[in-house]
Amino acid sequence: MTQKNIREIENVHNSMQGLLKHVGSKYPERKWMYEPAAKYFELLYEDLVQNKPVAWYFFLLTPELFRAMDIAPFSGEYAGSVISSFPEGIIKYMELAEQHVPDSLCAINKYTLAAALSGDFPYPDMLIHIAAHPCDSASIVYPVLAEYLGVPQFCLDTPYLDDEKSHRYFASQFSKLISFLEEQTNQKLDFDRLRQVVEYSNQAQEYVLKANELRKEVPCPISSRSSATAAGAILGLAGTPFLVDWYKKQYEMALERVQRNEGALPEEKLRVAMIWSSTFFDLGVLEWMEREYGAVVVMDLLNLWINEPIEDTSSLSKIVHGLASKTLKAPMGRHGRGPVDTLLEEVVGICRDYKADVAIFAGHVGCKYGWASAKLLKDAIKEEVGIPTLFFDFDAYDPRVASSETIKAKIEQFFDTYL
């Protein structure tokens, strides 16, 4: 293990801390929006300074195991989502990747490749990824990186179905992953440390589930921005006490609003179900919807974490089974793996249970399996719930495909027609 190049992570860490300080002094009521991303890069930077082994991992594999084993967890997908919102965004990395791979590859996959090609990020000691969870584009990136960088990799083989037999099989893959991590780090997994990490993860998930229930209230007590922020927080910070405290505050603020019969907006006019992606390069689009139309996102498909906390943490086998099930049930992952019925049923359920007035399919151009399902989704929502759906294509991370103003114009025309 050699000293890592941490220049870019240090830059992002410093930028996030500066942003927190600025927002905290000028707009303290908005500070919560930036705290999870800032904490992720703070913890990553600290791990790198201590020269801990680095694992690059696919973002739907939440980081409890890595945190329990003192491995620095770097997710190019999560990091790219955050950095895409910076003024300079991730365009230079897109341009670098596009010299080597087709333009049609998902932008976040291109970013992960470019992170290695650029040399700006700490090279991994190991790569961890998941087969067909959720798409072929995501699956192919990590084997290519492993060959290019010459580092060991581990791929968890995902089952097609979602029954108990499939969960047991995937748990066996997690057991093999633990052996791989022990071999690469020359240390044994500390069970007590893992149990503590999982307990933090459990506590946070309890608040996630309770907050999801509160989103069903009319008016909705939780803002659109919170939904997008929370999804990333879970992916990057699962297993940390920070996530417990942050989500507890979000839940308690929402509960107080419900008790006062108040919503997140002064006047709620439209309840929106986001049934695919979100505008990660500019989450201000969601706030514009709230401000101009009184339209609040009541649920975002990418934030629909449905897994129950791991009930029994008394043994390694039970914890492993719980972590495996959590991964299989991760949003996006469970929707792109297996029969399309899972996606259709959950989208219809979101629109119905969260009392949506409209649905928005913000179709990320790199999500081929998403666009393959678009017509089925539209028909199912119309037939089962009877609400209209807006479809448009864009890149969730790259404004060159469709700018914020272009996206706003499409939403504006749709809302004006509906209202």
Given for the second form:
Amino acid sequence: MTQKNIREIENVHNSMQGLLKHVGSKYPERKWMYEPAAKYFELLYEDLVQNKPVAWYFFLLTPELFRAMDIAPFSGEYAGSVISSFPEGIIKYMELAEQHVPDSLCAINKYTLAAALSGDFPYPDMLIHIAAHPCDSASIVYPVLAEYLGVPQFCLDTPYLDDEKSHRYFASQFSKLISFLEEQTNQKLDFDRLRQVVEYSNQAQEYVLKANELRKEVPCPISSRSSATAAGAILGLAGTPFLVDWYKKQYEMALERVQRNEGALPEEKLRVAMIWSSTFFDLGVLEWMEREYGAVVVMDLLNLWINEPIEDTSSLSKIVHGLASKTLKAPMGRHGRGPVDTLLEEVVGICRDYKADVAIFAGHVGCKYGWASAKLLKDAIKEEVGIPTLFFDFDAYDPRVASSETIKAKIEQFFDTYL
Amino acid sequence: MTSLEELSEISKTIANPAVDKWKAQGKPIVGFFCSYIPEEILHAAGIFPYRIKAKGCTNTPAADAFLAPVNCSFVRSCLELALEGSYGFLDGVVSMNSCEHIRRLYDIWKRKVKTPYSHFLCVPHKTDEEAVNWYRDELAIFKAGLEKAFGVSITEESIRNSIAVHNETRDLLRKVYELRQRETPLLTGKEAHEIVVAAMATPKEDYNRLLKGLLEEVGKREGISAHGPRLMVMGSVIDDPDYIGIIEDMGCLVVTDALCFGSRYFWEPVKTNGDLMECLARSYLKRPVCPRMSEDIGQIVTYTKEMVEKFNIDGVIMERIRCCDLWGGTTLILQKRLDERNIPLLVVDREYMTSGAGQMSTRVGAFLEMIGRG
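Now show me the form predicted in complex with its partner chain; what you just gave was the form predicted on its own.
Shown next: the complete complex, the earlier chain at its head.
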């Protein structure tokens, strides 16, 4: 294995550690919200220093297998979503990608593509991707990169539906993925190690489900930013003991608030369902909503992890089936891959079960399937829940499309009208 | 009217005399959305398979209520025509997971157009044996659903016959394309495109008869000797021959393509060496691919290079409908591989409607100058 270029990862790792120190000294109560991203880059940096093989993977395939096989998991989507919130953002990578592909591709997939073309990031030893889960942009970037770079690839083919037959088909793809990883790394999967990783993943998942239940409480015990952070953490860190502790902490803080009949905000005035994306390049927009309007995000689509922990970890086939199921049921993936009915039912469910006063469809311009669902969503929410929905277009990672101020102005106008 | 004129007329409209005649006989027509859907199964059920297109759509006000500017303008245009009733002659619609735009179009179509029969095929994105088996099972479900919905029995014999009829179409279309391989092609690119588009809007027996007539007629033509560079067109869906005409008006000749309303529709026959449903599944999955086939992107380059050599191509035009990310992303590898072979490539972004023809002409003109023969 040749030594990788780890300069950029080292830079991001150092920046995240610096941010943790800064927040820890100035706003200690907020430090925990920055920890998952910092931990992701810390672990990745350590893996790279040890010269482990690097798999670039699409982030809805959560990284348990890689963590169990000593493979450094690099997800351009996860890394890009974190880096997009840095002052310099990801614009230079957008500009690089747009020299080769249309600007209409999803920004986070363009980031992955440009990260590879730039040479700033560790060169992949393999690329793992998922077809049509959820979108074309994600589907196309990995295979063209594999061809362009001449790197081995594995595609997990997704079925359209979510029935048992489809899960069996997908689980079989997962088994083949393990063989592929074994071949690429010249090692056999250590079952006991995988089981340990999956146990961690299970424990974290239990807290995710319990925390999501608590968010139904009035007032909502979890803040908008921690909610947005939680949505991403599972994608980068599933299978680590860190994530168990982190979700446990989030859950326990929320539980204490519920027991004290307190919410995350001093005064909750408006319960917001984020029914599409979020302002990842500036999560401060969510905090502004809290400050200015007492509006808390009670649930967002990207946090809607619904899979139960893998009940039986006694055999490889059961674990494989469980991990495959987790990937198929990943939010966004299951909302885009199959019929729109799943999306409509779940969005209506979010609005109703989480007692939302308003819904916001923050329409990431890269999500074509999302925009093609917008009218159906609007009608379903109006008919079945009867709350208003704000629709606006923006790029979740690229402020060139709509700046924070532009987004705030749209929200302001909507809230002012509603309130 | 010559066979070519008849085929040309069919390509110009949504409904056509063949549609009217079929409906007058009380027989069903089912629309389908993508060239990965085997027409043979519909044909074997006594149904006229009609490939849904958007020719003639100039604006999309009704569709825009459901689809946004970031959605493919071909898909928006198809929906527009359906909402305004142009597809009222359909007794059913079959779609598949071609791309995210088509997936959502089906959702909206089912709710708002309400064609009596509808079915969605889950087509794998890979071509290995497991994928073939999956698709075979999907086709069996599709067949059973058709039998129930239309009260027919689809026998092995009827499928075998349908495959034979469609293979004859493929064979005849290859002969049409061979006429374009010559140094002095016997057809313009626009004419050839009209011929292929008509294949998906005519009952196959009638179409094959027309094609035989056409081959006889065209065989007597003088070849086109005064033409500019020989071009190949590939990329997003083109169902409008006028688009090819706009390119050729700049002083070149389109002699082949890698389009789903083009060579990729018919290039390989369905082999009948085993279980017929499996044969269909295998043939349809393994034919020249579009970028929805995630693991086989490299095959697009291989097919392009084969076409370039076979048809003695001077340059390739890759057109991408805006927000077609599958073809958009493919540009990266296509550009690199064609550059390596010094094959000139023009990449053009466009909307489905041909209203942006002026810009297209300018780009093509500059491209022809660049390749030095315009």
